[in-house]
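The form predicted on its own is given below as one chain in structure tokens.
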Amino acid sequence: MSVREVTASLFGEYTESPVDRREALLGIVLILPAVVLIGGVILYPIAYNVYLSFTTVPLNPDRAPEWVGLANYVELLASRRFWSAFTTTVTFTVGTTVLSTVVGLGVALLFDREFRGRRFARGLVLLPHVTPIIAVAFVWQFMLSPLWGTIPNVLADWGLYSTRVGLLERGSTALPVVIVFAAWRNFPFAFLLFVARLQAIPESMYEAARIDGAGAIAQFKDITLPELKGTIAIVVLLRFIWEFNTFAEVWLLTRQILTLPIFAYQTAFANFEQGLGAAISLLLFLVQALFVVGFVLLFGEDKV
């Protein structure tokens, strides 16, 4: 098949004239480098990871991976450590997503009014999100230290903390602390989206509601919240995807929590079981894909 015939089959009625055919061919030539780049940078690593998940990778680089079929997945699904990491990941993701969304919405509502220094205050709100993660993680470790940290001392004064073991050294307390830390670091993202949407709501809607005698709560329930449904859906979807893949926030703050990304890292690069690590990462991807599909089906494409 000639180039002309391929172009005609791809573009149909738009390739009836020679000019249209040349423009269509030019379009193919222009997007070809981007397609090749995407294929090399994104598609190839994904395909290679899928292949590795069905193999056992030897430590000797001169030996090729050995095909084991579904053995890696069977081992993972029968592993208590995998299911513990999965449960922890879901708990962390749901807790962080809900908390960061609620806090971001609350702060956005506070800033949706005129006051002196509002622009400067907005800049301060963004600091947790733009500050390097390694810096804020070490600061939080310092504040949570049982020896010189301020937070344990305050909790002890309130009668809520009476042990010398740090909050980040016990699994029962490390997970809530990490959830709070991740929500504090990432709520500015939700804040920005909510502020942008709040400013787009016509003021005439609130004026009409006030004329009808609606109070602040009724205005929020009947005007603000319905107008924010699409933004809330987008924030929840994006935050779920990002938090489910979170590695740095957890790894830098404590080693007492095992999530799926950390489990995949330890398996592939600490235990040198790269095939098993690839299987974990692929299951991680499949869970997120199922969530995205279910989320879109539940809320509709017009919301996301």
Second form
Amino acid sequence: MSVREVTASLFGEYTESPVDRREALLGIVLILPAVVLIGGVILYPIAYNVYLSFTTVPLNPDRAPEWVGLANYVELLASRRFWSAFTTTVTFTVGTTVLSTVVGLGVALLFDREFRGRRFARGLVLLPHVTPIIAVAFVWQFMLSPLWGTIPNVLADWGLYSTRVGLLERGSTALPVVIVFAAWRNFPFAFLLFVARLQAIPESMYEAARIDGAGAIAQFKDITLPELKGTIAIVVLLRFIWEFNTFAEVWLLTRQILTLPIFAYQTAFANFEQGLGAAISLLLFLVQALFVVGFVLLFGEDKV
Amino acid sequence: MVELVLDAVTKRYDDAQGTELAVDEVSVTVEDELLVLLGPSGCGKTTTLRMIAGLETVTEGRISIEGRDVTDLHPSERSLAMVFQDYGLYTTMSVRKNMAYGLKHSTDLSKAERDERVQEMAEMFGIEALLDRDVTDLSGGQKQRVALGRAMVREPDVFLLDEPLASLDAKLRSEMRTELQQLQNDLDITTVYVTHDQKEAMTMADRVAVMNDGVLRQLGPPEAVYENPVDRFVADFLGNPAMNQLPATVDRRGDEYVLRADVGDGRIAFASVPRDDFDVRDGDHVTVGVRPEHLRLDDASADFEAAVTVSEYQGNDNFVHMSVGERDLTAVVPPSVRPAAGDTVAVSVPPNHIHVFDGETGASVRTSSESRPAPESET
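Given the form predicted on its own above, what does the protein look like in the form predicted in complex with its partner chain?
Complete assembly follows, chain above in first position.
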């Protein structure tokens, strides 16, 4: 089939004149580079990853991957290590998403009024998000160091910290610390979206509410929160997807925590079990896809 | 009977750039009437309204409603309702919730009583069918009605409207104007209405307060303000097309003063008025004004000639724009008189419609004699 026939069959009902047909053809030619590029760098790796997840990849590069069917998945779903990593990932994701959204909203509300130097302060708030992660991760490690760190010092003064083991070295404290760190790094994103939305709420609604006798809490509950509902949904959705995939924030701060992305990385590139690694990342992908579908069904497409 | 009193109310904004006087000692008493605050944008009319509402603090002066000093009270304690230019409706609530919101927060009515009040008011405004709709789904006119209903349902003592018709299209605006007038007549509620539209002011107001630069320039019934403007600003602001104003010199000729208008390349004898009619002296520099509808182009006893630049057909009359020397004049004439562009027309100025303003201060020295108070018009 020639390209013309393909387009004619694809756009048959719309192409009534040669001009329309040429227009459609031009459209296809114009989007082709983008489609090829996306296909090459996104679709192909995903497809290859799906294939790999059903194989065992030998260390010898000359030998082809060996088809093992569902063996990788069976192994994973039976492994305690996988389920522990899964639980940790969910805890980390929920904790970070909630914390960064709440803090972002709180700071955005503080910025929703005129004060001197507001623009400058707004720039400062963005710093955690724009500073290279390697730099802030080392600063946090430094601050958390049990020997000279500020945070253990302060906690010790308050009587909340007495062991010699660092906060990042113990599994029980490492996870909360990493959640706080990731929330600190990412709250400016939520902040930006909230600030923009807050400024779009007409002032007259608040003035009408003042005349109607609604107090600050009622105004927040009845005006601000309903107006922000869509934005909150978007922030939660995006943050959830990103936090679920988070690697750097966790890996750079501590090696005590095993989340699914780290598990996949270690399996594929430390143990060189690339088939198993591919299976882990595919499961990650599935969980996220399920979450997004559920989220959109729950909140409605128009809101998200 | 509700009396709203503004006593030397002043609003000053202080910031790093300096002091800005937005409202300068405005004093006015409004009682069971519709007062229109009229003026160009930035004249302080909205700030005045917002001070009455309690949305802005008062720098100096007092505001009282029914003898109760409300200057420092919270907006909700002043027993007033306000309609905003963009309606200020709660966009995430239904019409019913919008209307009940004020009752819920500032009265102790039960839910059933609140619903009943909302229902009654909705019927009065013909919006009962919309009660369960979302506010965002309504048309501009419907939103306007809901905003009015929401304000009225609280049975306020004072009703404030901030350019409520500005965002409606022309046809809807004139419909709502009529409706608002009827509403005000029926309820007889003390109302302050802010607008920059002089037509709204003229048609709706019991009294008009013309403001400029934060100062109340003139207060009175629309006819009085139109006929007897106290200064050049008020004269210019009211009336469409605006009053013709020209610099002129007073020239005494026997029993008359001849007002010689400076038209750039010389002077013309613009009009003659009886001498003992007003207080100027020979050689004084003044501004002479005459409303476009008082200029006549079809009179044999012409005062001067003018060249027509544009003639606008308006249906029930024509606007004729003319130039005399370097000055522009506008006349509103009957549709039968329709000179073409480039024509030369003879213009006559009836002496009893001449306004004279002080050349320096712009204050009125003489207003059109037909409407002047009795003692002055005896001459």
